[in-house]
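Presented below, as structure tokens, is a lone chain in the form predicted alone.
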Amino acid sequence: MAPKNWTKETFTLNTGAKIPAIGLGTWQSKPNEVREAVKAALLAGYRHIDTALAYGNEHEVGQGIKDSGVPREKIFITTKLDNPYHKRVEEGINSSLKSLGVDYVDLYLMHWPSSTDPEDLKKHYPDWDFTDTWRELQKLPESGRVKNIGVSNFAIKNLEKLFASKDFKTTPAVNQIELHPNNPSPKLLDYLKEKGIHATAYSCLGSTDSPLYKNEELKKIAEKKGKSVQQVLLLWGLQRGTSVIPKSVTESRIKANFEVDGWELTEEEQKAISGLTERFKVCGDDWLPVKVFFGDDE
């Protein structure tokens, strides 16, 4: 089989919708940089832009989309409900749509399974949790403002709790989770596959100044391929069946992250990367009022 042209590939969600294999992540992108990054990505051929209410950059993302001249219907936009908005889903989605300057988003995710009290971010609501939030999210697709709904940072334990909840009707289309060779989460990926939930990988390059860039095994494979370590990491994620949303604000890197067509990692190379033993997480849960990671993803 010929290597895939990943920049044109999509993954089909359980709703029948198609999510582009590669998107642009915008977490931790500084103000004024995001607008240019989004425009550069769309002009380079990206068709998925990922943002969130919590990032505080939806307005700039919307400006970048307009600047690009790429028609709205050609772009897959993901945004997320912020933790203190769990009791105010309507307010959350309306705020995001207004900031983005669009009538609908393609994917709306519950950012974290933490219904945080807006009066005190160190506290969780005593009378509300993510199963209540999901009950409200399930109502959105009917309104046409949200095409697909999903979750983010959900471990197996919390997914099980969601499926068992009394108002559960709609299986999430996506679980957006941290995935890279030092946080590979094979057990969680297998579970998602079994449930028909697509996985999108955030921090797929291991985030800024990633220790993965210095990894000898990865450097060796990249050299052999005539590619960068970043490109190898993206291919590893794509070949596992996950969509990837590398974050960058540098035009040259945005373009380089899109150079994944027409080559592939061999089974041995894929295995070698999956076999890396170091472990680290870019995103923990110690800043949240509740624990959301339970070490059940390996």
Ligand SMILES: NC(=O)c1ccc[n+]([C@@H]2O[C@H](COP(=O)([O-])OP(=O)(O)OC[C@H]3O[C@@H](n4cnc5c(N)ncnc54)[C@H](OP(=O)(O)O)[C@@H]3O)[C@@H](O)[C@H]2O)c1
Second form
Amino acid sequence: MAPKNWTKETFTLNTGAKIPAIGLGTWQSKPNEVREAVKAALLAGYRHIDTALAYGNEHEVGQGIKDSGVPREKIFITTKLDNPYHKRVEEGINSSLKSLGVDYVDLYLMHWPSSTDPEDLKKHYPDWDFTDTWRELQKLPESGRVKNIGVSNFAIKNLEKLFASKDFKTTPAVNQIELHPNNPSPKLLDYLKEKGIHATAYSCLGSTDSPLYKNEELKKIAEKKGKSVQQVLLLWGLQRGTSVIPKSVTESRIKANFEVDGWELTEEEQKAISGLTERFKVCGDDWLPVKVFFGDDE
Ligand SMILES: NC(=O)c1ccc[n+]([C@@H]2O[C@H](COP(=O)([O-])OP(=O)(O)OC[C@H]3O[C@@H](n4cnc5c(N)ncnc54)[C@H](OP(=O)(O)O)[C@@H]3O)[C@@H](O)[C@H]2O)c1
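What's the form predicted in complex with this ligand like, now that we've got the form predicted alone?
Below is the whole assembly, all chains and molecules, this chain first.
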């Protein structure tokens, strides 16, 4: 089979909607940078932008979308409900739509399974948890303001709790999770596949100052392919069936991260990358009032 043209590929969600295989991440993009980055990405051909209320950049992301001139309906926009908004889902989504300057988002994720008390970010509500938040999120697609709902940072244990909750009706379309060769989570990926939940890989390059860029095995494969380590990392994620959302505010990198068409990693190369044994997580749960990772992902 010919290698895929990933920039034109989509993955089909359990709702029938199609999520573009590659998107632009926007976490930690500094003010005034992200507007340009979003515009550059859309002009380079990206059709998926990932943002969140918590990133404080939805307004600029919306401006970048408008600047690009790409019609709204051609773009897949993902945003996320912030932890202190779990009891205020309506307020959360309305705030995101207003900031983005759009009347719907394609995917709305519960950012973390933590219903944090806005009065004290170290406290979890005693009378509310993520199953209550999901009950409220389930109501959104009806209104047309949200096309698909999903979760993020959900481990198997919390997904099981969600499925067993009394008001559970809608299976999340997506679980957006940290995935890179130092946090490959094969058990969680198998579980998601079995449940029909698509996985989007965040920090797919290993995030800021990624140690993966210096990895000898990755460098060797990149050199052999005549590609960059970053492009190899993206291919590894895509060939595992996950969508990828690399973040960059640098135009040349935004373009390079989209040059992934017409070549592929062999099974052997894919296996060698999956076989890297070092482990690290960019996003832990120490800063949250509840534990959300249980070491049950591999
Ligand atoms: N759901 C969640 O809880 C969650 C958590 C984390 C991230 N995310 C999402 O996932 C996105 C991606 O994750 P991430 O931001 O942690 O990290 P990432 O995409 O793995 O890596 C971003 C870093 O890599 C650099 N970079 C990008 N392309 C490069 C290239 N071709 N060559 C060299 N360096 C390159 C960027 O630098 P420059 O920008 O300076 O070019 C930036 O420092 C986020 O932006 C966000 O949208 C979601």
